[in-house]
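So this first bit is one chain, no partners, the form predicted alone, shown in structure tokens.
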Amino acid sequence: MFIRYVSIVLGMIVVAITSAPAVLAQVNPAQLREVQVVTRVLPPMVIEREQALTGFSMDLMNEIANRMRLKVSYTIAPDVRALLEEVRSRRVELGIAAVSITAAREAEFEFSQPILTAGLQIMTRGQASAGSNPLGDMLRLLISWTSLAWLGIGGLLILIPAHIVWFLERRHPEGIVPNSNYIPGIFYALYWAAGTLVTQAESAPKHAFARVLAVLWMFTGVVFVALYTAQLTATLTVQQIAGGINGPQDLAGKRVAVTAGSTAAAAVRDLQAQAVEVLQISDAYDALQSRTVDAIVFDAPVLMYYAANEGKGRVQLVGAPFRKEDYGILFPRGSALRSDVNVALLRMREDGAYQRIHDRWFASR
């Protein structure tokens, strides 16, 4: 009898033991715990299609939600100024998108194990766009100090071939200046030199030294405007590949679009460059379209999304990413999911998902 009874305890235990799974699995989703997420969409991070969200950031939380058996209700901030809002009064338990761990973000929240490792990236108007507009560039040419420079150095040199042959040609009867007073002679002298600097003379001087001064004028203005054109032609071609921006050092004293509250802005001001914030990255692309900035700055897998994708052949990435910047899932100070977060993320690193879901948007294709 003893024998019947442990043998039907046992079976009970075996069967409890296999079925445990299949239990826990048909949990029903009203059952699980309720977590309030804010977001904001950032492709790659977070994509909004057709009301509903995807993007690494998305299929991370995702993920650790089924892990940790939580039912995730999103919240989508406008920027990152919302969004840190949102975190900071506790209306939610946590934010993810491109959230960037900071030390002084630290001080005023917490943050999970980073999730991404990033930077920030400098974005210009690519070669498909600069000649866009060619009668802007050439107005822009034409009153830049590339062009003021030269005609003043052109005025000051037609001064001295102008008041040599005034007084040599002055009180000639056939010379070229019909005037021996000083106005209106001089303004004669000053018409032949600059129309012989930069074309032809209409007329030559009868003087005999104010010929040989004219043929050595006549030289010095094929070699200046040679020179003038080479200036101009490299300016243009700098202004259309790149706006003359390589990196985070040609970066100083030029209009930069930037999110507002973002380690960008703060990154831009840094280089001395003039930071134009917007509210929206969309907001930021349309300005360097519309020649509002002369580039953008900002995180380097959002840049290079939008790059490969709605903003191919009209933008291109400058230089290497810098300010190499962790990103982070937010959590307001003493929150009780940090630490359950934290193991779901290191287990997901060790089973591989995590990097599975790495791939899926950040792999080369």
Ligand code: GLU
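Residue numbers count along the first chain shown, from 1. Take the two forms, find the largest set of C-alpha atoms that superpose within 1.5 Å, and that set is the rigid core. All values reported here derive from a predicted model rather than from experimental measurement. First, how it differs from the form predicted together with glutamic acid (GLU).
- After superposition on the rigid core, the Cα atom of E174 is displaced by 2 Å or more between these two forms.
- Taking the rigid core as fixed, one finds a CA shift for V293 smaller than 2 Å between these two forms.
- With the core held fixed, the Cα of T220 is displaced between these two forms by 2 Å or more.
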Given for the second form:
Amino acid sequence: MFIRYVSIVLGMIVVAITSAPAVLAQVNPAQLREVQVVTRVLPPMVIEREQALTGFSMDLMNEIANRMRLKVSYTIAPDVRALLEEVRSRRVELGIAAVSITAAREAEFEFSQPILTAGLQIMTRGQASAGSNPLGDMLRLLISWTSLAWLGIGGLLILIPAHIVWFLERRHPEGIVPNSNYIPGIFYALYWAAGTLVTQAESAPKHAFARVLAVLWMFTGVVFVALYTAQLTATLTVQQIAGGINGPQDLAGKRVAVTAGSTAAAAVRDLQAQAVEVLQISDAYDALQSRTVDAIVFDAPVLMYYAANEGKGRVQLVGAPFRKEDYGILFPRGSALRSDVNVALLRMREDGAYQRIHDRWFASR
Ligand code: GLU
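Alternative state: the form predicted together with glutamic acid (GLU), after the form predicted alone:
What follows is the entire complex, opening with the chain shown before.
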């Protein structure tokens, strides 16, 4: 796989905003232990702005580093697979971005305490761009598989009463079948049966049994039209709500953008959808707008941030996250750093530093 790394070194002391200045003043940069960290750009967890990294995960990492007197050098991985590989090969001591804690990863790596509750969510184009043309919707419905199926069922259904009516009426002088031969007589009967099914009967059979049948058939017509109308209304409504995607069950067969190697990619495949893998989440947003894909499945915190900022009005989130996941900091097995990072993380929860960082990026949640 093509991998390009950008190395960004940040002096931790300068970046840590939440730390106490008194402590900072005493720290001699020479005493700081250097730590290689791999991350990946994924707003608002990690944001790259003019060669500097910010975002929730970066603020968290910087605060931890500050407390543990670490000097962090960041490597940026192009996707989560490459991020895992950096940690697996021990080229770095830890990884932090939006790494979900999963059973498979837990078996191979070590995770910190959860740093954020996340989960997988669906995003589609905004209402304004989905199904906004009623005439187009109507045409699409008329020339759809649904309509074809109903036409087929109707076609088969009319064969039964048409044959009975033809049989009963063919000899009746004023009957609705003017010709006693099967051909063309049956065509009159078929026309009558079709007409009676979808509208009202133009003419009534004269034979007593045929009349009873005609009443039953008219009743069948009422039910048939009601069912057809109900189905069309439901299909139209669903199309107008979210281009036909209202939950994970609607993703089957749809083209869905996910980032390469992510938990979302695996989930989308489980749902029988067509996973379109991209490296950056911004590529997924572009694919959605250009209609290359029907939806995006990705981490809720990332999608919510986009929907509330850059994507406002252009995208919509579908339902709540359908699979819960937690983010963690990733370490190789037997990491010497992990337990100290955990202590720092838990202290940050207890003294409010975690909450402050959380609210900086997820204030409205
Ligand atoms: N939470 C996702 C995962 O760990 C993030 C994937 C990504 O970084 O693209 O699989």
